[in-house]
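Form predicted alone, single chain, as structure tokens, below.
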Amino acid sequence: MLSDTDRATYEWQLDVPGFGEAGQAKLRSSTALVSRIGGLGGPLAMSLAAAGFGKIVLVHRGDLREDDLNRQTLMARGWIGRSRVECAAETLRRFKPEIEVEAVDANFAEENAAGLVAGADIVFDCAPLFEERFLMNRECVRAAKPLIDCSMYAMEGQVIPILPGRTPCLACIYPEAPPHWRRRFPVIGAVSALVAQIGALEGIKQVAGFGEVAFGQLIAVDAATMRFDKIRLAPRRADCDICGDPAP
């Protein structure tokens, strides 16, 4: 049940058709995991906190640099040289003290992927490297956890909501990492934040149980022309190494 404080905080949100107190209670009882919390994951995590998730787990290794500050809006200049994930967690705690925030100063790797996913109800993938994205995808499929995959490059972005067993997983769509993909790429903070809000909304709808989540589709954004498209993906591949049907 919602408290009087909840009702006061989310008064306007509770009026959203199909959402109401039932949706708000589902958010409050849910844990969201966000990896990473840079130009995409930071704005996404802030929107999840504002929406009322009960717990948010932030996963990101490394210290804040000067060149992070054009897009990483949970950060502060005074934190340069210190842990990015701790800075992000502190920002969320100041914004919403009643929400539990866990900071993990590490990136997804073989030794921690299963444990991180096991503790979440939904995973938001904002990692720039396919190695990490594939790990999140694999563990979400194994644990039957919804995954919202978010990415961007320059003025373009995409969001892929994945529901194991029902939709193609990331490995169905990308059997191998694209050969041209690299760690450093052009970013305007407003573009990464735009893509982040689409990802946050897809996850909020999935957890709260209202609206229509774009499962089985890729949401594409071209910020240069302000064009938005939903592209129907091919069905889940029966021979996929991650989510395919087991051999008879």
The other form holds:
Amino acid sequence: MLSDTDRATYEWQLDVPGFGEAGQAKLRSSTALVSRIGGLGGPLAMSLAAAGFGKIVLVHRGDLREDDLNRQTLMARGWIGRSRVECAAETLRRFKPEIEVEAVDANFAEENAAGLVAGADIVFDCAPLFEERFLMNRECVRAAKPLIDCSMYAMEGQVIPILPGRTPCLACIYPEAPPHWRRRFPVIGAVSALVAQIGALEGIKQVAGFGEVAFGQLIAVDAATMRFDKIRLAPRRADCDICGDPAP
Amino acid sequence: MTVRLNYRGQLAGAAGRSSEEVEADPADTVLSLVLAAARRAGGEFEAMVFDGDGAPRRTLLVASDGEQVVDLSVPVGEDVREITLMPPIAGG
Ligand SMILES: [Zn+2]
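Switching conditions: you have the form predicted alone, so give me the form predicted in complex with its partner chain.
Okay, now the whole complex, with that chain kicking things off.
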């Protein structure tokens, strides 16, 4: 049920074909979890707030540094040294005071994984480490929650929408962490923001129930050439450690 | 026939280019094209694509004309235009 404020705020997007009041009401009653509020997670969370999710949980440990400011657009130079997740929450609350924003100054880890995923209707993975990504994937499979895995490197980005039980999970696609991944990656903020918008849209469509989410596919964008691809992924692996069929 | 090989993520940096065109026979396996590419590029590229035993890394995603190829021993086929090698990325 939309309030008068909701109707006034979202008037222009209620007209989007297939979305309407029903889609808006679904967003309003949904909780999104965004892990890591960096160059990707920040703009993604902002777009979820703009679209009207009822609650957004931000997960990120650490303080703002000067070298975050080429891409982390929820921040401000004067906030260097402050908790990044608190800064992000402050920006979102200022933008939309009616949205509940929860800031968790910790990274996604064994101790908090189950609780965080249990409270969410959809999870957005924007973490720079595979260990975190695999953990989030495992918890989403256990809890049967949709996961939108978003990542970038230099001028490229990937978004993999995952629906446990129906699509391959992250461990089906990548059964182990790649040994060559380095924590520090090349990034222009506009590229991470571009990937963020693709991820946000996949999640908005999934929750609001309109359009076509690219489940079972990997959306790849190369901003160097502005080429967009959808790679059709192989089916879920029966022997996947995370989502595979139980041993007889 | 000519097949375009695309290198994504860190592989592009290791190869020094994001794509190249190679001559292939429809009966060539996907693996043989990947192996030849790794031999040409050598060093870091080879280590990112193959493990210490010479087996393709399980983390390498290979796609042929937009379809993931899991079994790299299959022939590339007659109509293939491009094969894309995608290592996982996690920048966020
Ligand atoms: Zn799986």
